[in-house]
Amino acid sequence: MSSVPAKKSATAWYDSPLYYDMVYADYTPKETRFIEGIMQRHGPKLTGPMRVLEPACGSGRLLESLSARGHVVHGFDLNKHQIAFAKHRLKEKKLQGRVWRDRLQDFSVPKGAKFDVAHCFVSTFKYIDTEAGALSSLRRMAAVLRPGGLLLIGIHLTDYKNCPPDHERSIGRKPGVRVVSDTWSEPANQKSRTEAMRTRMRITEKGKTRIEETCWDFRTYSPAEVRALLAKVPALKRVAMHDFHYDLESTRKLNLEYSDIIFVLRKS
């Protein structure tokens, strides 16, 4: 089996939406059920389809899943390859959805649009590298929610006193294609509030193997730093917390007992 030189950049992972999509495919059913279930528990009463906004929608896997279940979906992402992939998958499945290119910290939505729920999972929010940007993003999300609407944000919390290097592996498969994704994080820098991240995708396809490597910095959040940020957005009230297992029956507290937290925030 032959191999080709590694492709390295700050966006390599996202420039290959098919393989990125394969890595996260197993999460889609769980996340879809979680969004619907959490809306039934904590969201506003609906008389029609659920109107959903997905900031940083990536390859559009959740746009597709939710649209197929009758919901009205809108999503945006910064990466043009992900946006093209998401648009194509909706068109191919003859599903409705609006997708555009935008940034988390200063996005806009179609004039007059209001949503029942907005969701941003798997620590994507941590790409916003400043407090001002994070605050702007939360305020914009709150502004486009209807009263009683929910914002669901997944964040990996940081314990500055105990944050050794970490490694996670995911494997995705399609006929003729195998992707092994390894992600490493370096110890957090509390002063700069950053942690260096690296993902390497080993893609085997048509008898050839190639590597795509992505390096970037995440902004870090301790429980206290999350509390301080949310306190600046009084329109959003914390009503529940879960983890990245997307189990509606398992709730979490805002501490360091469990690091991967999904915040359920309600628009007042």
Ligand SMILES: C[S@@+](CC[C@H](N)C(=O)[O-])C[C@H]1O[C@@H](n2cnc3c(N)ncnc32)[C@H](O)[C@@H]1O
The other form holds:
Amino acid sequence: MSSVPAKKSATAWYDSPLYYDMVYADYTPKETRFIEGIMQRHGPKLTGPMRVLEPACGSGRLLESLSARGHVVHGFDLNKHQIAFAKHRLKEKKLQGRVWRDRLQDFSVPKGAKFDVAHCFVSTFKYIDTEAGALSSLRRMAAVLRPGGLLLIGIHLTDYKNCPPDHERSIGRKPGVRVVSDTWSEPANQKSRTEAMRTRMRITEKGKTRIEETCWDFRTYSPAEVRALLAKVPALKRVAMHDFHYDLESTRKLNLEYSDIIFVLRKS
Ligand SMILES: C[S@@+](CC[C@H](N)C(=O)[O-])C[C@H]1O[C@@H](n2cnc3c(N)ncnc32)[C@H](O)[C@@H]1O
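Switch from the form predicted alone to the form predicted together with the named molecule and print that structure.
Then the entire complex follows, led off by the chain already shown.
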């Protein structure tokens, strides 16, 4: 076994879609069930397959699982490696889906396309680094939803008074490959509304180990900051909140009791 010094980058784990995908794979079935369940509970009545948009779709793990269940999937992402991976996996499994390159802040969808649901989980929305960008993104998501359609956004909330450094570990495995992913977050800076993040992937493949590090800043959101942002998009009404356990029976309040929150927003 050999180990090389970490290669640091702002995108490393997205430039290696397979390893990113392995680390998140365990979440995919429960997120898929959650999207379907929340639509039955709060979404519009469907007369055909569910039309799903995934802004920042990454490796396409949810595009694949939802398409395999008969839904019509569209997704975009900024990272070309993730897009290529997502397209390839759909093609390989003979599944339908449209994937293109775009930004959360100023994306557009194919002409005339309307969606029953859009979802953006695992704090991805926090990559948008300005209030204007976040607002533009929410307005665009609202605009492409049909009336009564749902927007599901999952973000980690910040308690500025109590945000010690944090660490999470996930492990992904497939034959011949093992990935140990450690993510650290630094205490949030309330003034700049940023938290420094670092993910270190230890990849063991064909008897060799290498390390890739990704460093980036997330934009932070306290409950009050989320309320203020949502108040500027009246077309989206908050109808429920859950947590990252994706349990339909467990709802949450918008406070600091629990930090990993999924907002269920309905387009009026
Ligand atoms: C944590 S991953 C989530 C991917 C996918 N939604 C999932 O749940 O597996 C975040 C993704 O956001 C993409 N991303 C980051 N900033 C973006 C932006 N401004 N516009 C579009 N995509 C962005 C990254 O390339 C990455 O694929």
